[in-house]
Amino acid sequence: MLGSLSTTVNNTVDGPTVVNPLDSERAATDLWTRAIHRLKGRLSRHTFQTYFEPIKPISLEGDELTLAHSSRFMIDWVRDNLLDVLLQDLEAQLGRTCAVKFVVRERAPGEEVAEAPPVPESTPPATSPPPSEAPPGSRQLQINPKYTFDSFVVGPSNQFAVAACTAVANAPGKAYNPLFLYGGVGLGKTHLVHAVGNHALRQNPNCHVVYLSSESFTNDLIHALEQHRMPEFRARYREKCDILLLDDIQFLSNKKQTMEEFFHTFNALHEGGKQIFVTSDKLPTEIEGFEERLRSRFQWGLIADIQPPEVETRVAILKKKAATDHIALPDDVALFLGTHIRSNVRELEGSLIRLAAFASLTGAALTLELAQDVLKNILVVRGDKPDVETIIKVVAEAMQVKPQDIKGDRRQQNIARARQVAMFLTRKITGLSYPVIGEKFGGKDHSTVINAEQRIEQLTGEEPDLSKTVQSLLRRLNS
């Protein structure tokens, strides 16, 4: 079953169109193989079998290639940080150009989950419920075992919600219970809840751990309403249940029922002494459409939350990506990644990632200039805040349009987005008038920009995806 991303990159030319569906199969999985045998000696081990080696090919229609995975954020990562490096080798077999479009592939029943290598003999296998007990189409997922302690940098800006992590992994149901962690994205909340998990099944390899997003939570609950199958519903997530891991519960919000079983799974394992961990990119107080006795169930534990990782902290989890993917970091590279890349540790990683793949696609050193050039249009010098076109130009890089476009009259879905999504960030972050915010942008009518305004503001509560998107350029062009 596919899903597709909205976001597609739009850079094509003309060219043959292939018809068949089969023929459109073969022809993608003969390029995407060629593709993979070139890239696996470029770019590292690591980078490889994590980012690369798990993706399929689906078809070839035109000079569009489409590209599935079973990890929504997987696809991201490669889309933010590798698409350049992807292009780059697509064009050179094809002597064109080439569009790429990625797809969610739900994971066939055995599948191998791609992300999570296998664990070794002397570390016992994280798990979520068995398959057989989950309805079709769950999206349970499945601890990572890369994800520890040991591999999460510790600085004064998370000090605090790893000590509670590491209380309530060494006593799961006792100390802090329940733990409800908050903050931006891109700052360590799910490697947290990874790191919780594993270290409690080393600890005890009969605990029964469920980890899984709200939106997962909602599609179960769904399925089990549709197929009649409520009792097995609830004895999977409270009977058969040690610990709750949940990412970002903001999503059920204004999810009425979904609460309520919620509710009511939250009071069956507290009771029952079995500890739940949630995650939130706000306070509870602050995320809207959201159960006051939920709220209130959350002071019962402990409220910790994890800020932006200052810049030592930053260089840190640089050094320790460049160690791990066997990257040769100079210093003076990685305090310049620390200093300029301020907004969340994703980010920080990611592009490590794109200069590190630029440096060994081209056999350029990586020295501070190359790092200056490759990465300057998603770099935001410290200073004042930033001008209308250095917001238009992070937001082109984010959402993969060119900025002309954005400042263009292209009505495109994608395109048209990036526009309204630069129009509201340049209101909120410069103040400028509706009237002086469209001649920005190309001399458009002050109604264009007011439309945009409200409908980014609508959308923002309706589309999660968008919505994390936008946080994250508004953090990164105010930091």
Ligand code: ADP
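From a predicted model like this one, the values you see are computed outputs, not experimental measurements. Numbering follows the first chain given and starts at 1. In this text, rigid core is short for the largest set of C-alphas that superpose within 1.5 Å between two forms. What changes on going to the form predicted in complex with ligand ADP:
- Relative to the superposed core, Q454 shifts its CA atom by 2 Å or more between the two forms.
- V394: CA moves 2 Å or more between the two forms after rigid-core fitting.
- Shown in the overlay between the two forms, fitted on the rigid core, is a CA shift at L252 smaller than 2 Å.
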The other form holds:
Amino acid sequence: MLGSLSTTVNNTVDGPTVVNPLDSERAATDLWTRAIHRLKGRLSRHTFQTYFEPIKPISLEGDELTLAHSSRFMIDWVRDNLLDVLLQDLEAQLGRTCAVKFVVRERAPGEEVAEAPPVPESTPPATSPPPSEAPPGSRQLQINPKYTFDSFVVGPSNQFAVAACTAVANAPGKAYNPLFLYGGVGLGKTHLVHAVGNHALRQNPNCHVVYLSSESFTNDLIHALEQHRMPEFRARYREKCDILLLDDIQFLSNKKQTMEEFFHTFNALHEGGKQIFVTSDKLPTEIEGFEERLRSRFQWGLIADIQPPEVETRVAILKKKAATDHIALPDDVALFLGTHIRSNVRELEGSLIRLAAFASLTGAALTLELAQDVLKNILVVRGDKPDVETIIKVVAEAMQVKPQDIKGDRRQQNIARARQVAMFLTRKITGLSYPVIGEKFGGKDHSTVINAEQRIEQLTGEEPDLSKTVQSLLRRLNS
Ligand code: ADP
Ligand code: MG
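Same protein, different form: I have the form predicted on its own, so give me the form predicted in complex with ligand ADP.
Every component of the complex follows; first up is the chain already shown.
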């Protein structure tokens, strides 16, 4: 069994850090040096170099380790995908639970090159505006060379979005302008935004691509206003820009002044035939506090949506990701992850990375059992699977009894069998404890659940019909 990671995590992203005493900095450096030494051999070279190497330890105060990175994007990625692994290592070193806080650290002049993530040879160079164009305090993000059309798996849920993005990347300002892409969290919007940027740059390396989150746009504007540098701000987004990629535009809602500025930016770019591509988690009409005139601007172009991927696409995404990261992912594990983690590709990827890191840290083979064990808690917490009521309902229907009979005490054979099957599947699917399952089945004792599990395990080995029923129920409940 692997230890659970019940660590409290303070992972806020703040502004400039406070000055720390030397010893707290030294303690942080020591701890961090040991941690990365251990992690280096266990993560793929690319993951390590891109996400871990540029991190700088700032301070260790009490149980809180503060780490800095110059890119908020990278911080989010590390937090989403590798925090568990990191915390496990830190806790092993410290012998106690700890918290990790990330801060965005401005780059020192001349540091730009040293900290840029490595660029795979097959992809175009990442661009960010030259340092002189980025005002101090700008949180402008780089285009991530990893996020290309090639690395994006296309399925029915996203093919329309991909087609629209491809058209825009091939003919910026000409195909659909603006392109408005909307969809839930972690479904690939940011990936496609970067893919458009990468593709456009590959076609025309002189093209000025400006990519940033709406939050950064707001921060830049505030900064420009404070410093009386609006002409530079306007030049950056209007004149020196051929493609404006503005991610998560819903953050502009209720920010009157930013919206006003964006409105004028939009008009200037549109009139100049420059491409505007924005993403949002909602439709323009659904974003509260969004100005009508901006909403109507978005109707000028194309509004494309991106839906949660189907199970086949989820499995394909996992396989692609595993191949890229050199993770040997068995088919049954891919299917297990793909069927259980449904709503969000980021979580899907995160679970694969976490699993691979656990396997590597513990020296265990990446098997279905390991996946079930490592992800048990996550899957229960997310509730990303049928709950007990659903399982009871589905089993009752398939085995032609009433749900209340499954929860009741009648011992008639067909009812008792359906109850046992439902308990067996509940245990298998939810991983809940025997007493909790007993409770949910009308207050049965935990021993009843254990007996049911053993009985069904035994019977499925002896009765092919029952085995088929159980297998098909399991598939149905898991998809
Ligand atoms: P969003 O911006 O919609 O919240 P992201 O673009 O950040 O989502 O996607 C989350 C993660 O999932 C990224 O690492 C991205 O590469 C990956 N991803 C999402 N959809 C796909 C897909 N269809 N194929 C490959 N990777 C995907
Ligand atoms: Mg995003």
